[in-house]
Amino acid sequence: MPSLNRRSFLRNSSAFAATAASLHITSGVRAQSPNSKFTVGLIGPGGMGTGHLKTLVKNDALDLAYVCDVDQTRLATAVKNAEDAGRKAPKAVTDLRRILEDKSVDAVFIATPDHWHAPATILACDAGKHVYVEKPGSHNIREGRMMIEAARRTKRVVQVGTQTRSSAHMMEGTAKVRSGAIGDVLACRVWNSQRRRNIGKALPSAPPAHLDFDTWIGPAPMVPYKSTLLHAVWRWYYAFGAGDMGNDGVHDIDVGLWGLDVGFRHPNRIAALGGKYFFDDDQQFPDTQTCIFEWELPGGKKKQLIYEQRIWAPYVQEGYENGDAWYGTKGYVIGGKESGWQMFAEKNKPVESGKGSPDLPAHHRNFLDCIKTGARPNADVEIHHYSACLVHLGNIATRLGRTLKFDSAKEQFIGDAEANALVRRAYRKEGHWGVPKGV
């Protein structure tokens, strides 16, 4: 998978710091003047969206102009934060389409729950703007698949927030993985294991007064409310999220899929076991499970990705509460994108090692310098796609509870109709501005 070594990204980093001031449009937004900024708006300024926000108001190369979202409060909160940091109060609204239409708006970062990720990108390219969209960056293999042709289609800038992707110290981990340094890697390991907690089981209610919950439902099909709906605990309904595999575990997943690099293409076989062995709640995706992903590449070489998620265990597992294990013929790497990396030759033997964090500075600034320069970003939304995809296919063969055999060109599923009906999702009945143009 393309990528940067970590010399190229302190440089590329450093680069955009000096010219800051002369940043520029081109892919045919709008051309700036040299001391023009970047205008941009933030849909989602709840969770991670709150984080995005506090380091979007620390960089003088752009202007906070909207935040959005459904829930008055964190409007309201997201406003103050802007303020409390010295920003000029940034517009609120409730309704992500009053960002699109103003001409002025140069980029949006998306931190809605995942079932807007796909319809708000695609809407934010049609008009125009960049963007910055969280993972996992799609709901589903189907609308995966249409954000890169929306992206590709308008020439916009996509980055997904796996910010692992600019952080310099799995850049090198990565890198040393794949440049032979362990021999030939057939085989990565990936693991989930943190405690959560249970969200509770609940009966349906009416929405707060504060929340819009039409509009946060959305594209999707209606459902009553329910106080174990939201805020942050979508993320566990099939119609909403993606499970923590799609939460937590993507950012491991397309850590490891970085490593094990077998290029633009999906797997040719997953199976998987799972389900909910420890939580008695209202979630529907599994709190245990295990997926192994098998591909069969050019000359006959095959290599697996093997995902384990245990999110009731309180411990840390070799080192790493999340992390990740690259075996090859000649060692092996293990690593956590929350601390660092370690290398290993045959019997054991320490080679190397680096430390570090996730960089969420250094992941905006390269996709606000890809606008500039019009090259692809390090997490480009097609790039996620194979990662994102490893998520949903996972979690459609554990819901399955079978093997199955997918057709990567195709991006669907061999002889089988009932795992190609989960390639995508249903929307309302009604319809609704949000479902995207040729679903």
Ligand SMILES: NC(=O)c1ccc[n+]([C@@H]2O[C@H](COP(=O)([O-])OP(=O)(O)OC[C@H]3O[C@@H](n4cnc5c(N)ncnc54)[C@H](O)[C@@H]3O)[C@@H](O)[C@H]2O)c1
Contents of the next structure:
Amino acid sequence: MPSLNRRSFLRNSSAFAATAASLHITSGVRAQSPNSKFTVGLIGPGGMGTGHLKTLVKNDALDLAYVCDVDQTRLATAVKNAEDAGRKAPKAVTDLRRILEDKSVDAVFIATPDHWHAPATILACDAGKHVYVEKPGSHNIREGRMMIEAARRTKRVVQVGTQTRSSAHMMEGTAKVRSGAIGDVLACRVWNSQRRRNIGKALPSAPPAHLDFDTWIGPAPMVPYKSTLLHAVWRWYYAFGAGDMGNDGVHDIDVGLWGLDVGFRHPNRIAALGGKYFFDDDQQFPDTQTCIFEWELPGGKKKQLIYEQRIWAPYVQEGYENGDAWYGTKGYVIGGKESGWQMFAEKNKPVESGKGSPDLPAHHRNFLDCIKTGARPNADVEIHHYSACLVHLGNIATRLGRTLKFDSAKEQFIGDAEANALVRRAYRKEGHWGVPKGV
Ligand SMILES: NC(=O)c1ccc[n+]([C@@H]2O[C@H](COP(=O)([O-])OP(=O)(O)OC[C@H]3O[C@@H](n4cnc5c(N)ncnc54)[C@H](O)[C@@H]3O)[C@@H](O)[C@H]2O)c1
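The form predicted on its own done, now the form predicted in complex with the named molecule:
Let's see the whole complex now, leading with the same chain.
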């Protein structure tokens, strides 16, 4: 842990103050000595959580002190994975509060299903931990706002797991889009074109003995266990995930919004259509979806983002499985986070391109660096909120099947009680320790 003298020196030094101003310092975030190791815990070492674990154990700047999962099988695998990488066995716990009450822990990585993201983030911030939380940051609009409030109230760094934000090729590609090189960028199209699997249909059954299903459900309303609910497939249910728009889609929506550059502002109008045109299974979210978001910016200028999803397509689209295209008045940029971008001028003349792939270690490094410097991370919780809200707004408009008007400042739909009911979610009737206070 850092020495107090070193910390107070950093806070008080004028050199630090100058750097702080240029880095959007989150004032009050503890600056950590460059030489001290971080102590971290990982919550939810499932599919993506295992990806985090394998990246964390390669990072000499930290000690992985805890792993936490409600599934004993996954917990045991996580401990083994850490040991196999030559690390000391992390403490294995099934209740995330055991990590939060340990004062030696600096930060937590949260890779649970979406319905646990905000509850765990808010509890962690209030316990003094910095948070790296998987995307989509929130399960719903209200909890997304509460995550920002928690980060700012507690002066903690909260980075969301949209790792493309720390990936050099798309930093460069989106900077080109914003630079004016393709003129005034008035529209952006985002697509998600890939072949998903049919998850099947299942009847309720007893949960497996190695799973604490009650804690897995957490603050959400209790439903009977069934094999098409977990692991990983929870994302196709309204109570636990955000469909593929919030799963793969949110990465590309986030990149699209980054280039479109509308600021911290939600769209004024949302139109959407979609449904299950292909899969006949237990999924609730659409497999086919088109959402159009329209912003009216100060001065009256309008911009548009179009999201297209066809998750039954056994082919990529325009060279990119998932991609973004920004349309400017002088040219366009097209790209995909997995491979790179290309810029075209008038009459489709190729001008410039960049190559690369998403960089998870860089996103981890950015998070840890921000804990040291107090700067806002590349995928700060507030930046991400506007991307996650496009997912929530698009899903709400698709569910209701009508064009909606949204008040960005109030985060409320205009004149639509049914839509406003979906700005937040229902919680367990009997209450639960994970329900965010004041929600
Ligand atoms: N950044 C990326 O590229 C990327 C890729 C895939 C998934 N993800 C995100 O990662 C998250 C996890 O997705 P997944 O596919 O790995 O799901 P998963 O179901 O495989 O893993 C989730 C794990 O969390 C555990 N868990 C559930 N509730 C818990 C609790 N209260 N405490 C501790 N553990 C708990 C589950 O038992 C499971 O092991 C999602 O938010 C998803 O959107 C991100």
